[in-house]
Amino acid sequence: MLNASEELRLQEMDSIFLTHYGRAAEVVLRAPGRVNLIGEHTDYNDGYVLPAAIERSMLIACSPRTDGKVQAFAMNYNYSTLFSIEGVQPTSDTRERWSNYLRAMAWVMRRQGIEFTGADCVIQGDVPLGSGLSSSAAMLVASGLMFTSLAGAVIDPVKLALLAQQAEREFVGVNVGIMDQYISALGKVNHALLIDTRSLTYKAVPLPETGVSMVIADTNKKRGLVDSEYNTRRSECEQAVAILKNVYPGITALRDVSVEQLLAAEDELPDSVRQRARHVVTENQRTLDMASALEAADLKRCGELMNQSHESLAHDYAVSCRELDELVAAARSISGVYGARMTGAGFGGCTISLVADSALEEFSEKVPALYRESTGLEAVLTVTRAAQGAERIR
């Protein structure tokens, strides 16, 4: 089901698809973007995650073909593309970029023997690009979508979430891990997803119907430092498995090491490796304990998980930045914020605060101008509720 913004969106693409194609479209599918609300970097320890899809989405607008061609029309980006589904390769060229994702799905969905003929379609996102709020994850479980319903077959939502996701890694070219392909395909309205990113089972927890809201913050704070950064503390942790293995022999990642545990080892651990450690087996646990405080409507619990979090992403993991840190200041001083902390991989990005309803216009007038003056960036805001994964509309 659409949202009012996404009925608007769709009207202009109908207009556009029947300029462009010169009939009308007959399928239209969507897939939300995405925010976690905790459990960061517990992903590549096999450990917790809980996203929530978001009210921002990539709509697609498709007819079917019969040469064997797709062609696609990206209004965010007001250029076409044009591809066989035979021998499709990755496009090299800066203008067409974005199509890798449709292609991609394409290549994957074939491999699967999900037989189509072509299509053209009309492309339109609206979940910002560059945010860490799942864009790409938002195209391909789309385009995936789109591919399977021309073919006229039906697909599993983990299936699809795991195709696209081999499509990212395999086609793209991104090592990507599950939780975004998960949750735009998987997501449910009002409600977060517990996801256990080592046995792919996942669980969905209720969030508030009404009186709180998702505000997703951006520092417009361009992220430098990710790729190096992260493939170091990827090795600090693999580091402290190694080192704790002597004391537990039976552990095979840090997700299962308890904070008990790693408290009564913990001298054996380097310092660096031993605050990387310390946060992913913390984070685990207070993403557990984060899913049964939602269950338990305990927004003030919930809060001080979150705020926790960033503190240990601040210090432990040394992942967040000066930007983040007076985003999340600025959110925390408004009276009516449960909690607010940095989501992502860091060193830029966003925030994500839960705030309640009445406290909303406060924040909005407040927080950027607050921003704005520490450090001289404007945040953009993101008002948003948990919404609904990946769908047919039409």
Second form
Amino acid sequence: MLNASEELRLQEMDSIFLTHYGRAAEVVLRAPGRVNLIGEHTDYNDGYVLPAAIERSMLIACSPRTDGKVQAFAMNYNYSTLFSIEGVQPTSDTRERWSNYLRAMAWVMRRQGIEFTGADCVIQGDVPLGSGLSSSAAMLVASGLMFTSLAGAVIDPVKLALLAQQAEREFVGVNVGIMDQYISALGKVNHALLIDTRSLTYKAVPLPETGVSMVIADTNKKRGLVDSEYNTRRSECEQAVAILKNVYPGITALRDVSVEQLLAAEDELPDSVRQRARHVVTENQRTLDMASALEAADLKRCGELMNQSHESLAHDYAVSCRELDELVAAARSISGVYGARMTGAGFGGCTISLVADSALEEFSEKVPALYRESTGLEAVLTVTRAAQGAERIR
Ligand code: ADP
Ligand code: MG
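Return the structure block for the form predicted together with ligand ADP; the form predicted alone was the one displayed.
Let us now look at the entire complex, which starts with that chain.
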């Protein structure tokens, strides 16, 4: 189902499709962006994450072709691309680098034996690009659904997520986890998903249907040199596992270590490794606790856990930055905010706050002003409820 703003976007897409291709779009697909409520930097430690799909999405309108070619017009870039499915490879043309996501998906699906003979399409998204709300996953998952639909096939959504992950890793060349694609493919309206990134199973956890919203605030801080930082964190986590294995021989990832076990063996770890491990192990527990708190509709507890998550990311994992801290502090100064934390990998990107609907107006007015005062930057707010995952609309 489309929401009202998606309906309007689709009307425009239909008319552009008609002008562009001289025929009507037969098939329409939608895939949402996402926000992670809690469970940060736990995914590559085999742990839990708790994301929700958001009311921002990628829409694709398309009709089949029979000549083995894919033509796409990207409304966000006002640019067209054309490639043949058989010889698909990444483009280095900077004007259409966006089309690598589409090419990537055509490439993995073909490798998977999903047979389609081409497509004309118009694509349009309102997930902010490159802000950490995963416009890339929305684009990959929507493209994957398009190619399966055109092949007359159906695909298991977990499989779709895995293929989208392969596309981003092997073709686009970004070493991503599974969370973004998974939640875009499987999201459930008014629910967050507690995803076990080891078993790839999930449990849908209800969010209150009224009275509270998720407010995402973009710091608009340009990220610099973060890749090397992430690589250091990853290797510190591996170091922690290697050392803790001497004490707990059964473990293969930090996910296997309980908070009590870590406390009992902390002294074995060098300082920074101990801090990193402490974040991952306690964050994993907080993610499970948050799912329970949501099931009990205990928003106060949810807020506490989100606040603790931020402190842990800032101090133990050291992936926050001044802008994220200021935005979180501004959010917490509003009464009616249950909790606020950075969301995403860190060093910039967005914060997420759980906000009583009665406080939304005050939040929108004061938080950007406070943030501007302390940083000189403009925070961009997105108020959303949890949306449905990817689907074929037409
Ligand atoms: P994020 O996933 O956090 O938004 P990424 O850098 O991973 O940021 O992905 C953003 C890229 O995905 C864009 O630069 C573009 O190449 C592609 N993309 C996302 N949405 C669209 C869109 N609506 N149209 C064309 N390309 C898109
Ligand atoms: Mg991305």
